[in-house]
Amino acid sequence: MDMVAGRSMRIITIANQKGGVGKTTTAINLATALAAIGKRTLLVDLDPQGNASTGLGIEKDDREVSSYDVLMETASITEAAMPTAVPNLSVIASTLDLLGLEMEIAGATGRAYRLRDALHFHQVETPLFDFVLVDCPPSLNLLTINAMAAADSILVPLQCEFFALEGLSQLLQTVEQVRDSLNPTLDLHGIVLTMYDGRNNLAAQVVRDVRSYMGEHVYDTIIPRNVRVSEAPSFGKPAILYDMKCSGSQAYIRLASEIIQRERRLVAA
C-alpha cells in the first residue's frame, strides 16, 4: 500500500465484461458509502454512457474537464474531479469522447498507463482521497485495461444468473494477462453477487456455485433486486440518498463495511 505522508490511496476497479451486471450501480453506491462512513473518495467514470456521471446529479453541459481529458493529459486528476451531493464524494465524469480515445492513442507508448500515472503524480502531489473507484464499460478495451493497470485491486460485481461463472472466468483470465504484463501487483479484491432474487431457486444455486469455485473472494454481502435501487439514477441519486432505508441501499452500506474490514486485513498483513 503506497503511503504518503501517513496517507494511502487505495485505487479499486469496478469491472466486469457484461452489461446489466450492476457495475455502475455498485459504483454509485458503494462510492457514496464509503463516503458516509468519512472515507475520501473519488469516482472515476470511464464508461462512455457516462451513467455513473447521471447517476450522481452530473448533467451533460456541466462534464467541462472529464475522464477523457485526464486520459488525453490535458488535465490533471485535480482539475477533473468534480464535488456531488454527497460529502465526502467527488467524480470525475465521463462524456462520449471516450469513444474514441483507444483509436486517438493506438500508437502512444504507455497508453495503457495514462490512468495510472494520472492517479500516481496526483498521490504524490496532493493526497485528497483515501479510495479511487474506477466504473469500467462493459467490455475489455483500453478503458478497461487503464482502468486494471492503475488499481490496486479488482472487485467483480456478478449477477446471479446462469451464465455468471463462464463471464468470470473470461475476466480473471483478463486480470491474469494484465498482472503478468502491466500490473504485477493487481490482487482480486473480491466478487459481489448482485440482483438476487431469494423467490428464485436458480439465483439460490449460482450464490452456491460461486461461492464453492472461488472461496473467500466472494463477499459475504449480498445485492437484492430492489425497485427502490432501480429508481434512484432518474432522480440523479445514489440510493442511500434516495431511500437509505430500503434492502438495497442497506446492502451497499453492509458492503462497504466489509470492504474496510479486508482493507484492515490488508494492512495488517
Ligand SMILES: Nc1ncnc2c1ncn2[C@@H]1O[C@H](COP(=O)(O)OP(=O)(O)O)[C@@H](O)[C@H]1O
Given for the second form:
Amino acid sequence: MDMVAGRSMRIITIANQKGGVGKTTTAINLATALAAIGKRTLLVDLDPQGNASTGLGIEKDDREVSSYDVLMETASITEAAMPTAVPNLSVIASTLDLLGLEMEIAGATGRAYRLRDALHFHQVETPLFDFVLVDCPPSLNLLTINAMAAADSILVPLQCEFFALEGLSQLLQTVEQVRDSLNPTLDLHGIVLTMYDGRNNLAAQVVRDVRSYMGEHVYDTIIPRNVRVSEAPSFGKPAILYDMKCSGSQAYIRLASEIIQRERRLVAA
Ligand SMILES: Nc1ncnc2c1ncn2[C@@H]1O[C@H](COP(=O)(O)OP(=O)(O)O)[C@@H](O)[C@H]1O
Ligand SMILES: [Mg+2]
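Next up, the form predicted in complex with the named molecule, please; the one we just looked at was the form predicted alone.
What follows is the entire complex, opening with the chain shown before.
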C-alpha cells in the first residue's frame, strides 16, 4: 500500500472470455461513475474492436497513440492517455493494430508484463490516476493475460443467462494460473451480474445460482437490461452522461460506490 493514503493507483481488469456479457459497457460506465465522484480514472482499451474508445467518443482518426504503442513499448502511459468529455476520465484507445501484437511479441521475454511495466513506471514517475480500468477482448489471449498480470484485481461481468456459470470456471482457472505464474497478489474483486431482466424467471434463478456458488464475490448491485444503456455508445457517450436517471446509469453509480467501499475494506485489512 502507498504511504500516502488514497494516493495509490488501483488497477482493475474487467475480463470474461465470453463476448457480449457487458465488459465494455461496465468499463465505460464504471469509469465514468468513478470519475464523477472525483477519482482520477484511466480506462485502457485492450480490445482491438475498440468499442470502449468509440463509446467514449474517441474517433478512429484521433487514435494516433494507442494501447498498441504502449504494449510495443514505443509510448508511455502519459503519452497514450487522451482526455475524454468526462472530467477526470482519460482513455488509452485501441486500434486494430492490437490484432497483430501477439505475433509481433511472441518471442519476447516478459511479453506478458508489457502493460504492468508501463503502468508501474507511470506509478513511480507521475501517478496521475487513482483508478485504472482495463477493458479486455473476449478471449484469454496475450492481451487479457497482460491485463491480468498488471492488475490488482479482476472484475467479472456475468450476463444473467442460462450458461453464465459455465464460462466462469474456465475464467477462474485462468485467474488461478496467472496468480501462480505471473501475479501472485491478483485477487477477484467481484462478479457483477449484468443485463438482468426482471420479467424473465430464468434470470432470477441465475442470480440465485451465481450467488450460492460465488457468495461474497458477487456484488449486491445488479445491472438491469436497459435500452438507454445500449443506445448511449452510438452517441459516443457513457450512459451516465446520455441519461443519468435511467435504471442502468443508476445501477452503475451504485456499483461504483460499492467498489469504493470494497477498496476501503481492502485498505483497512
Ligand atoms: N445493461 C444493459 N442493458 C442493455 N443492453 C446492454 C446492457 N449492457 C450491455 N448491453 C449491450 O449488450 C451488448 C454487449 O455489451 P458489451 O458491453 O459490448 O459486452 P462485451 O464487452 O462483454 O462484449 C452491447 O450492444 C451493449 O450495448
Ligand atoms: Mg467489449
